[in-house]
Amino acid sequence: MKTICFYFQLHQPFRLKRYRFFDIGNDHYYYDDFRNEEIIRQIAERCYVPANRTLMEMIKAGGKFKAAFSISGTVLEQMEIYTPEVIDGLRELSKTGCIEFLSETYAHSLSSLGDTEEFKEQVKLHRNKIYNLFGIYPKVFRNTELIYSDEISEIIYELGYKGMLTEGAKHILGWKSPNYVYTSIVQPQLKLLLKNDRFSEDVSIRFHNYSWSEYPLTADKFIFWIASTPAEEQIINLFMNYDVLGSFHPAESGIFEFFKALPRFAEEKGIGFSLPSEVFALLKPVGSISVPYPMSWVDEEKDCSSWLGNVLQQEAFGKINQISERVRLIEDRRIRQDWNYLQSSDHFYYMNTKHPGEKKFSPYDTPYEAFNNYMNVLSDFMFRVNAQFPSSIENEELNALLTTIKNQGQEIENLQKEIERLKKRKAKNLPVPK
């Protein structure tokens, strides 16, 4: 039976306030709280709350609809502060068993492209955040903006994940279809689900485009297209932003009614809905894909040039990665919090020069303004980091310190295991070695 796998992305960064050169060293608070609160409340009102309600109605109507969510740690923090009703709605959806939470980087960052250790730290931090809020440890991974490469797949498998979502880019697939389960070519035990670009973007981009030849898109027409794919293609992966419901496409466009109608027409065509973990458990891979260079789900190129494609972005990304090892030695809560917020991929996207004259989601008038503001903030942040671990410390000395800390951690872990072993022996009345 053919099945549809929905995945929704939820993310908002902590946007920076206008931070001047003369603020460096004097002002250590970087965020535009008014703007951040305004945006999260608007999106919650237009999208998150009514979308949660719509999905709950769809599930209660027959229990047929299922969907996965990837929610960044930064948007979860904003929800906790400003819109806790959104988290309550997600908890209620989770209780139905028809929703799955995915792992990602805590800050929706580009760490997988710059710092392997930081990448691992953020994945673990996000995993714990999801557990603390929803009582569930995610089983499937989805990287920031679906960024994927062979090298990243090895890291994800090492972290214990058996499945991952990514883009079904044409330059990678060639003649192959995205409507199957694949594996990483370098780690055959890691299964992959690939986004179906055409069907995903029919909903996420073209739904209320009046000039589109297929406008208006109705649920029965959409399901008919899916049902018309070859019978052997069993999985259609529809990956998109949650903002599609009510924000990118306003309520008056009919987007909520479109979604509500999907399960009924899908059932008529014998099409079901599945969670990523269910797909990985039921369907066998048909082959592997090779991705030597990172790809994403953004723009026509499906690469990472939207974040790291020009010298401004590369300079900023290089600077923040220079201090990652030092930051990991610092226990100051404010520094660690700022470190996470400054890594959000959005800050680098705002420096994008690929679309001249198009502001899109940027709060800045130009990419150069975005760069200058970010670098001013980063300069102050580096000043604070260097105050605790001066840049005069040589790399050899820093590496020695990191090695010592790592060895101490391993020794503590071994001692804890030994204590547990001795406790078990004592509980069984076995002699305890002296």
Contents of the next structure:
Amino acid sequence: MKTICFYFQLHQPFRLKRYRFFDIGNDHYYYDDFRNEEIIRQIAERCYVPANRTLMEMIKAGGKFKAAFSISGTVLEQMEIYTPEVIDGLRELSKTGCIEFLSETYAHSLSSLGDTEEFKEQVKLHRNKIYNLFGIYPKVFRNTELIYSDEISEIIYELGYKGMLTEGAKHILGWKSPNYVYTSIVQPQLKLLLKNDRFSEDVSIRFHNYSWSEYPLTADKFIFWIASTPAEEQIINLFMNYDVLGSFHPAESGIFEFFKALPRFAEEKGIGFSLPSEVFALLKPVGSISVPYPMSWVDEEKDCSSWLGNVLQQEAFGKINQISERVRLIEDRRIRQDWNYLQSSDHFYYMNTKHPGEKKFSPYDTPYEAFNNYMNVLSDFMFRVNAQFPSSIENEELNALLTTIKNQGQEIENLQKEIERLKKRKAKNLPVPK
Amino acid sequence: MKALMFGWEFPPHILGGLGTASYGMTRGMAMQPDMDITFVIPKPWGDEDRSFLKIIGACHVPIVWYDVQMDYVKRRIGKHMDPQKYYDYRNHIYADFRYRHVNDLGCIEFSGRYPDNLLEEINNYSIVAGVIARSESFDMIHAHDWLTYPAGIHAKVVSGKPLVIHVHATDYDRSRGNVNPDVYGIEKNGMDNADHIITVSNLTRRTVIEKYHQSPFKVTTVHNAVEPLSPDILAIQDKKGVKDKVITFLGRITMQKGPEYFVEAAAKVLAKAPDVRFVMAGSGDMMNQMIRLAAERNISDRFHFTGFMKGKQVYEVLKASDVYVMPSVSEPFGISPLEAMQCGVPSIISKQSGCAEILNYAVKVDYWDIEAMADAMYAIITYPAMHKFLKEEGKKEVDNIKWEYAGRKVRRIYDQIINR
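Mind giving me the form predicted together with the partner chain, seeing as the form predicted alone was just shown?
Complete assembly follows, chain above in first position.
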């Protein structure tokens, strides 16, 4: 029996405000609250809320619909502030048992390509956030924009995950089909689900493209295509942004009706829906894939050039990796918070020069402006980090000093307890005459 | 002595250094008691300082005869010009210009900027100059920069009075050698027709003699000067929020200004002194290229771009700076290092800039010599004595570079021509 595995990505970064040279050292608030609020409210109204409602209807209708969600920590925070109704909707969905939350980095960051320690920290932070909000620890991992490489697979396995979602890029798969479970070539215990590019993009990109020869796409036709794949291919992975419902394709395009109709036609053809963890438990891997260089689900190239392709991006990313070890030694909550927000891959995406003249989601007019602004903010951030601990001390030395201070603190605490105890004893003992 | 001057910009509405220099020069000359200056610009805004000269807007001078009422003229241009003047000019229209595009007063509209149809605007300006030259009386014609040379020549032909042209820049400076033939033609024609040529530096004088084939006897250098800073500018506080030293480049980010040498030198300094910041203030067609270059050198966290700066912002940047650098590849004069020194900021300037000829207390390096430039930057920020010396002596020096002296030099040239 064939099964469809849906996964939706939800993410919004904390966009930065215009930050000038003279703000460095004077102003430590970096975010464009107006814009962030406007965008999250708009997307919640157009997409998240109606999409949650649609999914709920589909599940209640008994169509056995299931889907996985990967929700970044930064979008969760914005929802908590501006649109808590979306979180309520997700909680309701979660109670049905038909949805699964996936693990990722807190800020939808690129740290898997930079600092391993930092990456692990951020994953842990996100795990805790999901647990705090939904009471479940995620079991399956999905990296930022499906970025994956052999190296990353090893870290993920070390972190204790049994499965991971990633892209089914043509240059990796070659003649292989994405419609099976695979394993990582370096870590055979880690199972992989690969995105089916064609079917995913039929829905996510081409759905309301009038010039597409298959327009309009109906649920009937779409399920028929899936059913027509070879019988041995049992799992169809449809990975996309949640924004596909109502934002990338407006409600008028019929996207919600298309989704609502999917379970009925799937049942007719005997196709089910599964969560990633169920698939990993059920199906055996048929082979392994080798990805020496990182791939992602973006653009034609399916690589990481959208975030780290040009010198500007490499420079900015290099600078944050340089200071990450130092930042981890700091406990100041505001610094930690800003550090997370600055990690979001979006900041790097805005600096990309791959599509000249095209303003893809970017709040800036040019990639150069994006870069200048980010570097100014980062300069101020580094200034604050250095104010905590002088940059002249090496990290190892600093770490040792901090440990000593901590140990001493503990010792003092212990000794004080001891004194307290002895005092009490003495107070008790005093009235007793010798 | 009555001088009729043609200019293109006049403060406060300026786009480049030409307006500042025109203002300073006329102000310096007006200190001579018998000097009477009439200054023509394409389009006055009404808020220019007219206390020491008369300003005529070319856009208020009719070239087509229209029968208009005094009241109407007063309402339209009363705040710029005495309405009676309008009628004086109208009586001196010398040809039938009805085929040209004019407004309801018979005047041509000017943008007063550097539009795409600049050559047409230059031509219109010289048509208007013919009317002005026929109605005004004067002893000398003085044309500032190539845009006004045709107007100067026209006035000379009409009135028979001597023409002095003032070369603030040549196209060789702007283009690193690849001159625009139209511009070169206008420049050359102006110089050929002039009775005398004033250049802002010996560097420019040499260009005029060598590239425009002028007789050395006809070309004299009168260096620019600076206006003393106003008290409200001197009162601007240093607003930077970091303790790091700041080294600044301020100007258009274009080929002429040599911004890439500044970035390269910055990379060298940062390798030795980590707590320095570099600011590149201004905009221009090489800005994105410079952002990339800074990123390639891995110094972007300490190299900041501010974008275009105007008015007071310029002085805010200067006040926050510890060193000012002008690595121009070719700079006819370059007033900005003088302004920096007035604010007490030590300056490093290229030997290829005109102001290097008159400054002793500024560090001079070849624009291409990034090692020397980095060396100088490092020395000024590291050795307090050097910083203090350049700051104090530099300020003393620029305070003695006055427009009044420059004005006297120009006057001597006038006298020589008239007594010839």
